[in-house]
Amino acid sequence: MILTFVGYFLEIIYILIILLMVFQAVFNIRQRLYIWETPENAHLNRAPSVYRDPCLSFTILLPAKNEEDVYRETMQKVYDLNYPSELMQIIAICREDDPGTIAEAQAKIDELGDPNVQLLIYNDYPVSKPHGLNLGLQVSRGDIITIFDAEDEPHPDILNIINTTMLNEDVDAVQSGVQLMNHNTRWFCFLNVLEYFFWFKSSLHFFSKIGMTPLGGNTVFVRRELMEQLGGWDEACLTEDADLGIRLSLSHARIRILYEDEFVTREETPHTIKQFIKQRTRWNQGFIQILFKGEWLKLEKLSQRLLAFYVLVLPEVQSLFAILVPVAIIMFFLVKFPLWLALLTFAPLYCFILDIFLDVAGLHEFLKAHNQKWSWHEVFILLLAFFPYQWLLSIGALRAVYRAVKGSTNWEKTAHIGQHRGNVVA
């Protein structure tokens, strides 16, 4: 009777498991494809092909730390966008403790030689993005704050883009694309480059339609009024740009989201497998204290609170399976299911494959979008990698938990070394 007992009780959580995982997976597909379902979603990513003229002023936060391989390039790569010089002022942000990237600054601040380029360095505390940020918005005196990071090569014209496209939707908040480009300097660089290229080409646009849009971390443009009501970012938040996403959507902005991939922000991957696991963690672990911290509550739609919590709580349902997978293996050995239940357990596995699938297309999609060649063996090498890539990803979220749980709150920078602008030997 208790063997009975067990053996159901078992099956049931086996069961609540496989719809999980199936729920999760169908979901995560469905936003995927969300912008080509119709023609018209399509549109949506449109960036504006006449330009207004030069209206708005904008302050371009550049933070950076530990960055002195990569932050003089960037700051003449920004220094050189289109747009007026009188209109932009670019703050470079460093701490005290960082020489090196401060006398990179310093030295392309005294090559420039313009008024409007300025370094500000600070002592205090939290050492985090967040509070340089905040610091920057203090001193900022355009009319859009907007932040690159500090390896990023942003389109020349990408200011050209908001000015207009603020002008004409009369929009507060733009999400520009942003897109990894070294898809093949490492194994685990194909996937990660795709889940840029799947977030901010689609699951955006699934996301604004709900309301409720967990901003990347640049490229975001928000009026400098709307962000000084908002208070700036939370310094104490290891993923500040999901929760001001949040925040924006709690007061009801317009937020509008652009991906031409011509005009995307291009960045690099982290460098090994150390630095993707360490870039995970803290992205996960900034998702769960936003959950906790509750504001996402008081979103008004239920659909906008469901959304937010699936979002926020994924590092767990990751931990989760990295748990239950073993389990799942031990069981698939000692336990004897009916036939039904021994079906049913292959429907995660026919999800995974369909999104394999789907990688393979969005590779196809990425390098004939960047004019780059396709190659049989690029795909051997995806589909190699695919079941791994979903380990070091559990990895992150279970470093997230335990990094949670343990009170560790500390920012863990993810290092740069400009594989994608093809002058880095990896």
The other form holds:
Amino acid sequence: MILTFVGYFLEIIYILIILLMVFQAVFNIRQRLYIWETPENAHLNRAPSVYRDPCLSFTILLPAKNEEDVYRETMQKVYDLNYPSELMQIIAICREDDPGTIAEAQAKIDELGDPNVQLLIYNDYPVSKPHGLNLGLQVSRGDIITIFDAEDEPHPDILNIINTTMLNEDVDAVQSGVQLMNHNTRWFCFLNVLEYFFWFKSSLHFFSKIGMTPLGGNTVFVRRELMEQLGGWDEACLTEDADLGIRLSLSHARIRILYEDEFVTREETPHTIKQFIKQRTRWNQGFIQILFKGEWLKLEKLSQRLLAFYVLVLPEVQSLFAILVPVAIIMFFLVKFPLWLALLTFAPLYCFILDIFLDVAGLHEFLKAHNQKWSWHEVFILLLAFFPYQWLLSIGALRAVYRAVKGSTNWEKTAHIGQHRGNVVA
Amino acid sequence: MTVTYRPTEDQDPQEPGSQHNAGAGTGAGPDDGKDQPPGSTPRLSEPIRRKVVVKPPVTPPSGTSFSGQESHGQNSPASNQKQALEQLPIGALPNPAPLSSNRAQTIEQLRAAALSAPPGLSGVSRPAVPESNWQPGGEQTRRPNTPAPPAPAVSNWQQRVEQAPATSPAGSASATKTREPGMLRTAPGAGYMAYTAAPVETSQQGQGQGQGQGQRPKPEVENGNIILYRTHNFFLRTSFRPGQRQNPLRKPTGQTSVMPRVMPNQGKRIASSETRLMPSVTVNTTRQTRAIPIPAWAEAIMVVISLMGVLVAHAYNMFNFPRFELDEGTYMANAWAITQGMLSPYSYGYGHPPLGWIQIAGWLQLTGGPFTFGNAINSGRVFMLFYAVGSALLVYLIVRRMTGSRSAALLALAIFSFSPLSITYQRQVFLDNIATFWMLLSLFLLVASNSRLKYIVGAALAFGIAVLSKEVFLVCLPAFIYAAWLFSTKFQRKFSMVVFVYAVIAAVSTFILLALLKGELFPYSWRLPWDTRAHLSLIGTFIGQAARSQSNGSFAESWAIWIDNDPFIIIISLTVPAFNLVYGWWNRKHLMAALLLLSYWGLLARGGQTLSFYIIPIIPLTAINVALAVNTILTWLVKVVRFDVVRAVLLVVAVAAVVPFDIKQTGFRFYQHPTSAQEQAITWIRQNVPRDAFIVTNSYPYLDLRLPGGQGVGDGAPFLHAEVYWSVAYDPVLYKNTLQNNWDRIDYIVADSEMLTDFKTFPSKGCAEDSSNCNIINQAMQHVVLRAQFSADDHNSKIITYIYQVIHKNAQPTVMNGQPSGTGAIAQISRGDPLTANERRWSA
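Could you give the coordinates for the form predicted in complex with the partner chain, as opposed to the form predicted alone above?
Every chain and every other molecule in the complex is listed next, the one we just looked at coming first.
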């Protein structure tokens, strides 16, 4: 009697989990395909093709830590943006204990000899990107604040585009596309690149429609007054970008997402699995921080809160699902399910496979947009990498939970070597 | 190439950081010191423009010499600085006390200028800066010890600067390491730190204030770099060149005619902007023809009236004509089995996917059992009425969307729904009717999608249901993929194709998954290691069907029936697609319609078994094709006549011609009643046959004999041993276990001419297990007497049902070797092997 009751209970739990998995997968697919849902959505990502005269001034923050390899080139690329240098304040942000990067930055500053290219060095704690950004914000003078990471390669016209967009449309913040470019250097790069591709091209628009937009870490352009009103970045947070996005949403800022393939900021994937997991850990842990900070609870609509909650706990939920897959398989063989339940068990698998096909389609779209060669060989690797990639994500999520429980909140820096510029992994 | 600049709008051209400065410029320095914690943003107001008139750097630029200590300037030699910074960039010094009177004058002028500026401008953002983010931890506590600045900012600057050279190394060490850098600075002037704050900040704290007033601060220049701003925890510096323009972030005046460096390629960009990769989002939809304005409600009334007509045409005499077919009984029995938790009353043989009769099962649940409308098949026929009317509506809507013409849509509806073939076959409980509806729904969703992904997904699922209702509809998949390609924009096409194709295949694959989960995918005859018992299998059935001969219905036989019923539609069904195929070169929608129809014709003509009702999906597709083609031709005519009403009138005339013609053709279908012969047979059984008799029947009376309340049961007990002849012949559970391969255990055979023909096709050898069973019915037929016979007119022949009784060789044959169930539920009838019966349940 009790045994049957327990059996029923377990069965209901099992069904609920399966339904949750299906819901999550379908929701995820919906998010990834949002931009392709209707033809009208095509215009959401449109960048202006005719630029207005430069009017807004920009402060470009370039926080860096241990970026000797790429920093100098990045500074040059930022300096070379098609915009009057009189309207660009470029602030390289380093900490004093990083003489290598400082030297690189200094050398570039000396070379450029432009007073608008500036170097900010700080010596206090916390040692984190948001802290550096906050200090940078104190001395920034531009109308618009923006961030580029140390390995970024922004499009030369990006400032013209933002200038035009900000002038034409009444927006407070613009998130322009960020795209990892080295899709084929390592096996996990394909999916990592595609993740960015779908996230910036499509998901962010979906979030923006709901009114809860976790922004990306760079190429985000915010009006300086707004940034100051918000009080800068959250220095304790490991993902200050997502936190900023939620706070911008809270303050009803008008956020424009703009992903035109041509104008994306080019980045590179982490170049080792270790780096990759570290990066994921940091992101996930940052999300956990934001979750417990609870600001998202102040969002107005239930849909916004639910979406915020979904986004923040998603990595952990996904890792839970990844753990449950073997459990489901064992259950499937050990327990004799009724036929309909056995069929239902396969529903998440169907969604996973659709995910794979969408990834392949995304890869094709990505390669076409960036004029790269399509290769079936790469598709094959992508297929093989799909599930291991999910496991990597799970490891990142579990590690984040572990670190969050343990209380270690130090900033695990992702190393950059410039793979997207054709550098080879040493 | 002249570019003039004007100051930024929100603020005067101030130095970086000056936006935080409200009070200093207005002489409210002391207050500011109180308002704002010392560590907060420095406030500056005056600086307008840096004019650097400084000597070149004394030491060569060197970035590597940088260190934490240096960053605090405590080690920099005073002499060096003095040398380098004899003259300051003015802009870099917000509130500098001039070293020389000359300089002081300048600064004073600048201050005055700043004061005269609107006060609101520079203070805008100030209150917004929250303390928490700007103020290092130790500051607040130290504040009480900090005397308020006694004098305006200028004097503070002077104080601090004077103390520059005196630096304590200990302080610097702690500055680099301590977490509380605020310890190092208690000076009142701390809050006024600004660009080019002297590197002496810390020393000032140690030595107190009030000394050395009148000295101007020394801007920190080293190695060609100037410190623009410094506080306890960070500083900002940039390169420093003599004579460089020192007012960054200026803005163009708006009178700029040319943009020298800024927009080098604007002209080129404008020229090429047309050719840039723009998303192609042209939707493939047809506009409504606007020549004849008909309000929506009028159209709705017209459609409703048409559908009422369709309903009447299909419903009238529905229970009497056509005769009950074998398949109808099978599907009703299957549907009833679904309500009992099984896929079919006998072993499920994977002949068709179960979704069709799952839908019927839903109908049975909804209407309260199979006998709500008389016998079981009547109930199914009522259900088919909905599919028929729904399909008619969908045909109308599809054509309306594809041509934009309402009259053409009406023509399609008329051709489809009033065809004698439709009126015959769409009344019957066929999976094709169900699948046709879903296929049309899928097509409609594609056509009406406006390239919305939701519609395309819906279309894929609808098509998946169609295929899961009747598997042969899979033959339309290529044409449907083409349709999905056609009706999505280029921008979305890649993803909509992936989603569409995947959703269809995923839906269809559940059928295979079902077989896999039941362990019945692979035929038992392959002797796979895990196969321990005999079972039917998906692949086995598929192979069997592929190899099926035309004995049950060849294309030629069916063709004769179709031509006999409705030659008109058969002829146009073959000719019009040819037109559409050719015209499809110019209008792809025509090509798509033609491909749909031809792919189904291809299936029928391939040479396999073709039953006459396979024509069902061809009828709506023909109607769509005809309407498209006729409308196109009439549009050409309109180009000559230049009067679009002519087109509409001609189409309505065509409708007016088609409907009476079809009704006339239909004729006997409205008054013949072949089912009466079949119902009489059922009634005879009810009255004359003992309830424990083993009856071999066609499948149409199956439910009515087996279930309490059925037409063949009445108020008595159900016939527990009424079995369908195909199963008796082929199901080992029946012929082996129940009948023990003994024809003598059969009591009655209820046959019609169709069955008698089928008996002859039963193989006498080479069938399933051993040859002896194959003939079990035929063997019994050797020993029968005809007990009753009923006949009725059916089309231009007669339907005759015969009831034979087997004359037993041995008295009292024992049929009931199993446990007969009291309730009569099929699921509970043992066929000798209870395990098998159990396994046939829904369990995997």
